[in-house]
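What follows is one chain in structure tokens, specifically the form predicted on its own.
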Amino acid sequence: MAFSKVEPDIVMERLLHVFRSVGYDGASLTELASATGLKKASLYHRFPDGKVGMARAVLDHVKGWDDSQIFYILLSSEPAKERLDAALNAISVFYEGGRLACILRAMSHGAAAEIFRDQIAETFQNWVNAFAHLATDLGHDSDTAQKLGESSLVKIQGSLILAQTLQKPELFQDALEAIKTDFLK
């Protein structure tokens, strides 16, 4: 049987498009495939532990993004304030404005809650770690820097929902302001 040629990047990125919009639960194996361009069987093939498999793709390609995209700003030794401002521009735009939801709330309820909490608690530890590392290289002590760095995902995370659920997208965008105000003081 020949399988469909959907390019990888592409498919992880519909497949984010699907549980980041509707959820784990939500995700049907029918809307994975049909988003995705592929046939069931070659999801299968691809993924072949079903829809946990393609979840736990996901989640790892965000990883791979938050790794080059945050992490690696955050912890690099440019000036800090260089690196606070990159990496607040790359949340804007993963996030297109506070338009997105956060895929990481979409897989952690639900049946998804159980199944994703260590990766998800795991990608959650290494956000407030290197926001904390940065509030440290902005002089900020280790309590103040801990604090920066756990504030800093709390007003991403509920400036998120907030601006999904009131399509108020300029909250995520004052939020994200207020990050900068907090390690800038």
Given for the second form:
Number of protein chains: 2
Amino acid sequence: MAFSKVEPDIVMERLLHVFRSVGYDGASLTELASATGLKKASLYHRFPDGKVGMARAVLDHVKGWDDSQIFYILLSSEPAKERLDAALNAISVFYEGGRLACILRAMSHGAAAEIFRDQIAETFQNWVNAFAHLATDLGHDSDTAQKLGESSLVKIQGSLILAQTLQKPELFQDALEAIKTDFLK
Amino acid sequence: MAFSKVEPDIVMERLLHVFRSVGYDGASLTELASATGLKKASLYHRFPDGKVGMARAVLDHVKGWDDSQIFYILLSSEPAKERLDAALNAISVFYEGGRLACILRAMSHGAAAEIFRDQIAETFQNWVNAFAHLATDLGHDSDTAQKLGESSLVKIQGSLILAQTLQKPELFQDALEAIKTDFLK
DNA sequence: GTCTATAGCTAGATAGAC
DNA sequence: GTCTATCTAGCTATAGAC
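Now show me the form predicted in complex with a further copy of the same chain; what you just gave was the form predicted on its own.
Entire complex below, previous chain first.
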């Protein structure tokens, strides 16, 4: 063959980058193709379901990242405070310190919203539950832990929006700090 | 003429509803036309710049709402605590208690992001400043007031996302309550 | 597995009658 | 001011050669 197969992981990362940047409706196959370095027909070879299949694969990929990087950390047997630090660090890296958007939010409008609503809701709920679990390990009562789980995700999502529109990534870091403070209070 | 002119305010509200629901890229002219009860050509008569013009008009309309409903309240001469209550109430109404999305966020992806970035950033900054101003009136020092302004918008935006994806509007009301608590602490 | 070429459709936008 | 009819460009998706 003239050219070797492009690494699937690279393709996935590029698709993720496009979708989280411009959203599902805003991502054209032309852009997805040029971002991955593949032609449209080659993308269809890998994703027979087309754009929907690409988005689904990206969401599954992110789910795998959540499981191995966030939930694994938050629910491990390390000391609770260390788990909190490690998880917040991993989150900061994933969002490049507030410079990148959340793929779940990017998929929450238009055509994608109807297709992926359940999957997105489930992922958000998993985040809330994992943070709430950590909160109980830190000594908070059940009600407080639930509120802390919710407010953690609220702060992450809200600060990402502000960080990007105001081009002040430090707002995201501030939010991560605030989460830490809330949990250790 | 066979039919009377459709009220401009009604048209604006319908356009706003479509854009905030499905986003800029997700809003087709066919949907915008059917939502307003006008044909495409009639929409173009009112908005010669097409979809961009409609989105701009909607954002200007919302800016007017911000000025008259939020900033006017937050910066009035009423007692600070009453201003806070009134503003949070107006916000709750505008987002239908957490059931409707933020139009600014809906315009933050894809083609719209590049066109309206400055306008969106300016509006967010105005919200932060108005809330920060109120915080100083409530006795907080300048640094704390700035943080409170930022965290207010973070909580509003973040909770709207969660409220809609998890279909739990109460998360939005919880966030408004939390803002109130923060300011009166 | 990747490519060129293209089908079929819907998008945003316009012309011109009434 | 609103409409029907239509244009072009871009979209998603596919066929078939290599």
